[in-house]
Structure formats: C-alpha cells, structure tokens
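A single chain, nothing else alongside it, follows as structure tokens in the form predicted on its own.
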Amino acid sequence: MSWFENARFGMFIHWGLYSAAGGCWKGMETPWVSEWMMSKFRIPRAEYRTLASSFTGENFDAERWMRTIAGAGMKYLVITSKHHDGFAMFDSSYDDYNVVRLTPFGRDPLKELAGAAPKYGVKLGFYYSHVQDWNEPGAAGNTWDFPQDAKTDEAFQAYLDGKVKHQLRELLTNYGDVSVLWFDMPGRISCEQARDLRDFVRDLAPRCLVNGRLDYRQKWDFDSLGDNLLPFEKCTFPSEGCGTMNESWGYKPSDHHYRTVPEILKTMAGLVSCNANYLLNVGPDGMGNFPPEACRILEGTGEFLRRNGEALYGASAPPMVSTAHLWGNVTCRGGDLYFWCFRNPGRLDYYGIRNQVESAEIIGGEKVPFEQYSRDEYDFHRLTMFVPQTPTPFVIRVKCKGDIVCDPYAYGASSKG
C-alpha cells in the first residue's frame, strides 16, 4: 500500500461510447451523467451498439494524456476498461463487443497507456464494471432487453465465470504492471463470490490492488468514499474519494457546471487531511480530447501542487481531533504541519502542540511571525501565527523539532482575520 498512501492524487478517466454521444439520444439529453444514457433511455443493445460508428478517437494521444496527468500533479490513473455499458474500451477476445473491432478508432488505447505511463511516473489501474453489464443476459442492470426472471442466480455465476474472469485476466496480463482494478456498483455479487474474485485477481497479479466497491460488506484493499463526498471523521483504513469536476462523469458538452480550481484543491486538502486519496474524473470526447475546461483545472492543479506538493504527497492528517476549519485544513508529514489556506486567517491560533515549532513560512512566500504559549501543568499549548495578507490558496509550512506530539483532544484551530 505505500505507493497509494503516498501518492494521494489520481485522474479517473470515463471513457467509452458515450463519450460519442455526448449524453444525446433521439434529441433528447440525459437529465443525468451521459455514461448512464443507456439505462436512462432504455436503449435496446442493438441499437446502442450503432454509436460505435461514431468513436473515432481521431486526437487520442498516449503520450499527451500522461503528460496532461503528471502535469497535474497526479501520481496514478484509472480508466474505463468497461463500464455498465459492457463495452470494452481495450482488446478483449471474449467478444467482438470491444474497441478495436467495431470501431473506427480500430485502436487499444489501454495498451498505449500502459506503454506510456513508466515514463512519466504513473501507476496505470483499470475500472471494471463487475456485476452491472447492459450487454449480457445474466448480469445486472438491462431490464428492457432481458426479462428479469431470466436473471438467475446460475445466469449470474456464468457471467461472471465467463466474460468477467476472461476479461479481467486480459487485463492483468497484457498491459503490464497494472496498481489497480477499480470496482464498482456490487448489487447482488455475494460475499463468495467477491472472495473468488480478489483470489482471482491475487493469483494472477498478487500487488495489484483492489477496492472497497468490489463487495460492500469488506473494504479489502482500500475503501471507496462515496462519489464527491468528503468523511466525516479520519479514515482509519486506507482510502480514496472520487469526484467529478463538473456533474457528468462521462463527457457531456452541455455540462458547464465545473468547480473552480480553489474548489478542486480544498476538496483534495479535505481528504489529505482525513488520510484519504483524490481521484479526480475527466471525460473525453469520443475523439480523445479532454475538454478545455477540465484542461485549465489540471493546469491550476499542477501550477500548485509543483510549488505545495509537500503538503500532499506522502501526508496525512495531522494528530489533532479536527482537520477541518473555516479558513482550510491541517495536513502533516513527520514534523512538519501544513496549513492549507483558502480563506486568509489573519490571527490563527492553533492548540494542541508539544513540539517546539522551529519556523513557519508560506512555501514560495515569506516568513510568518508565530509565538508559542504552554501550561504544562494542563496540558495547554497554543502556538499563534500573524499571517500576512497573500492570495489564496497558499500553504503554510510550520517545522516543529520531532514529529509532532500533541495533546489528542486540542480542537486544534481558532482565528481572528
């Protein structure tokens, strides 16, 4: 697990045929995430099946994907190898249900990644729909094409001794070292059956890792937050958050809704500092673009991150009860506490620290003036910064001789800015 815990950002990627729809059907547009549009329309798998057609994957670029993702300050990626949808977006014999054969782009772009990511430094994971398949009889989810008394607890297992097992094992032995297989939806998968999967996916890739979506009742390798949503206390078991940068998942031109960067960094620092990973979504045209949007905020996440990144990579939260505050959070990593800063605190006093704090300075910026009070005899301990007006985000750097050793019940911040 080390790699993860201290890689702490990622890019999920939504990738498949409808990122060539767009989230439009017959003139109508999804009132929801376009990867859905399927099930939202009930459309008959024969007819869905015509939008590979449309998948050209013209500007898809191996190379300038990882460049955009290590860019961004992102340490590992998980892709779409198949979604609800069924489609396999890589080169899988099961079927001719995949990428390379029914469409245009008549390419495997997993295999291009794969190739591409050792050199920017990014751990490849791929994203397998494991109990939700629209296009087969015995898995969940496709009602219109298949009655639901034909969706047998046997018709189950077959699917998923069939085109699950074949596929997963295309994937974790024809595209190299792959970190990740990234679950998703388990509905009706029992707890067995989830155990016969991650000894499947032991067997054959003994350090890939596996998350929490897998089955719902144990977190296995890594738990998975709730989509956009941040913990509500520390995560005492590794863990990840997924959120979109708009609302859609899947690529929806209509989407505008997109958070700024600020709102992109606080929600990673809300993670970091409850001991959580950020993997963050983008969803591709069906040409392989990235949409310009979601470009300036992987370049903003990136600017900062290359001037902050120590207050991410390989921290966690600090030994306080509370991370969260009004103005930011707190992240730590051996002695020194990082103050991720959205609103200027002005006056912060922090509560709760032992260590003698060395220094404290804005990263890239200049000094903050600090002063420590303690009352041993209770325990009490406060260390004051005056923060000088600069433009946020910023962080703040506090050095403190040790790691840090603290008074576990401190609430840790107030401020008077």
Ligand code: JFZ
The other form holds:
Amino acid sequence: MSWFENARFGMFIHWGLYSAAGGCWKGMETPWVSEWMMSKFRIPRAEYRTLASSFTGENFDAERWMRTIAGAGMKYLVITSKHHDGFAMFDSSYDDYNVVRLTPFGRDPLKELAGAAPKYGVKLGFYYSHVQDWNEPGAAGNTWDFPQDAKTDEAFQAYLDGKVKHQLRELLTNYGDVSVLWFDMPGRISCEQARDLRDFVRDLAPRCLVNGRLDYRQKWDFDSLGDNLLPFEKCTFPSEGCGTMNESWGYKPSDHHYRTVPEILKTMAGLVSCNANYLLNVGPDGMGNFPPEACRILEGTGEFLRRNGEALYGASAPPMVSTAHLWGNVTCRGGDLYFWCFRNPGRLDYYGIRNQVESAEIIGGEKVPFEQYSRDEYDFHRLTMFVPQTPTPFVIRVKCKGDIVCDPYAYGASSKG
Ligand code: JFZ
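Alt. form predicted in complex with the named molecule, vs. the form predicted on its own above:
Now the full complex is given, and it begins with the chain already shown.
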C-alpha cells in the first residue's frame, strides 16, 4: 500500500469504442457521459460494434502518453481494459470483441503502455467492469438485446467464471506488474462472488491492489470515493477520489466545460488533506489524442507539482479535525505543515499548533514573516503569518520542531475572511 499512499496522484483513462463516437450516434448527442451512449440509446450490439471500423488509434503513442502522465506529476495510470460495453481494449482470446481483432488500429495498447510505464516510473492499473457487460446475455446492463429474465443467477455466475476470469487472468499474466485492478459498479454481485474474484486476483498477482467498487459492502485494499466528490471528513482507510476534467469520462468533444487548473488543484488539495488520492481522468479520442484542454490542465498540474510536490507526495492530513478552509487546505509530512493557498489569506492567524515553528516560507518563493503567542495554561497557541503578495495558488511550508502536536480543533482565520 505504501506506494499508493505516497503516490497521491494518478491518471484515469477512459478509452474504448465510445471514444470513436465522441458521444454522437446518428446525429444525436448523448446526454451525460459519452461512454454510456450504447445504453442511453439502447444501441443493439450488432450496430454498436460497427464503431470499431472507425477506431484507428493512428496517433496512439504509449511513450508520449507516459511522458505526459509523468510530466503532469502523476505516479500511476488506471486505464479501461473493458468498460460496460464489454469491448476489450487488449488482445483477449475470449472472443473477437476486442481492439486487436476488430479495429483498423489492430494493436494492443495495454501491452505498449505496460512496456513504457516502468521507464517513466508510472505504475500500471486496469479498470475492469466486472458486472455490467452490454455484450454478454448473462451480465448486467443490456436489457435491449437480452431479456431481463435471461439474466439468471446461473447465467451471471457463468459470465463471471467465463469472460471475467478469463480476461482477468490475461490482464494479470500478460502485462507485467499490474499494480491496481479498478472494478466498477458492483450492482448484483454477491459477497461470496466478490471475495472469490479478489482471491482469484490475489492468487495471480499478490501485490495487485483491488479497489472498493469490487463490492461496496466489504473492505478491499482501498476505498473508491464517489465520482467528482470530496470526502466530508478525513479518510481513516486508504482511499481515492476520481474525477473528470469536463463532465464526461469518455471523449466528448462537444463538452468544453473543463475545470480550470486552480479548480483541479483545489480538488487535489481537498482530497490529499483528507488522506485520499486523486485519480484524474482523460478521455482520448478514437485516434489516441488527448483533448487539447486536457493537455493544458496536465501542463498546469505538472508545473505546480514540480514546485510544490513535497506538499502532496507522501503527505497526508495533519492531526487537526478540519483541514479545509476558505483560503485553502492543510497537509503535513512529519513536522512540516503545508498550507495550500488558493486565496492569499493576508494575515493568517492559525490557532492550535503547539509546536515551536522554526521557519515559514512560500515554497519556491519568499520567506513568510511569522510570530507565535502561547498561553499554555489555557492551551492557547496562535501562529500568525504575514503572507506576502504572490500569485495563487501557492503553498506555504511551515517547519515545526518535532512531529505536529495540535489542538484537534485547530483552525486558521484569514484577515481577508
Ligand atoms: C462509473 C461508470 O459508470 C462511469 O462510466 C465511469 O467509468 C465512472 C468512473 O464509474 O460511474 C459511476 C460509478 C459510481 C458512482 C458514480 C458514477 N458513484 O458511486 O457516485
């Protein structure tokens, strides 16, 4: 687990047949997320698979993707190996419904990414939709090709023992060191079936982490928080929040509603100050291009983390209850506190830190003048920082003597509200 909790920031990639459609089907734009288009329009399997002919992947370059991922400050990648549509984005011998057999691209992108990842220090993980599979009669989700009454417990078990275990075995034995299996939408799976899948994974790849969406009712290696949601309190178990840059996981060119870099960084701060990782999604198009808006965001996170990475990597929530404030968030590593400022707080009176502060400075910038006032008999401790004018977002590193000891209800009041 230690690599996972130190990594703090990874890339999610949703790449599949839906990427070639971009959310459009026969002139209709799918509402909501583009990777659900087949379900939204109840597109028959035989029609949906015709998208394969336009999935060229002509600009796919695993090295370039990995350079972009590492350059963005991301330490791991989770990519869709099979989403709900049932289409395998890898060379699976289960059937021909996969990227190698059906598309003009004709290559195995996961194999190429597995070859490139170690060169860039990026750990590799696979998203796998283990319950929803719109190409399989016994799986959940496709009631337009297959009648609901065909989805018996026996048919579902046969799907798990057939396609799911066949493909998980391929993913865990043919692609080198797989660090994460990211399951999704557990729906009808039983506790026993979920445990059986986890044991199957563990037997093949003992160090591969399994996320909480294998089955919400049980604990696995880490919890997957709700999409684009921040935890309302600190996580006490390894956790990860996942989020989109615009409003769709899959490529959707009509959705220009991208978050700004500060908004992405604010989400990052909100997650890591609650002990959670941030898995930020990119939806490449059918040719293998990252949308230009996504590239700009990734450049922004990379620039910020080249300067302020120590506030993220290996950092976690400090011991005070509240780590989110109007002006920003607080993380810590050992005796160092990091104040992520998205508004310049001006004079920041931070109450409740019992340590002696040794220094305060904007990372990569100016010293921050400060003073401390304490009345031990009242357990009253005030750290006042006079934050110089500097472009936001920035991070103040406060070096304290020894590990952080604080009033659980420590908080910081900005002179600017
Ligand atoms: C699921 C998928 O349906 C979606 O296409 C995407 O892959 C996303 C990452 O995961 O969607 C979800 C699953 C769970 C929640 C929200 C959307 N949730 O728990 O809030």
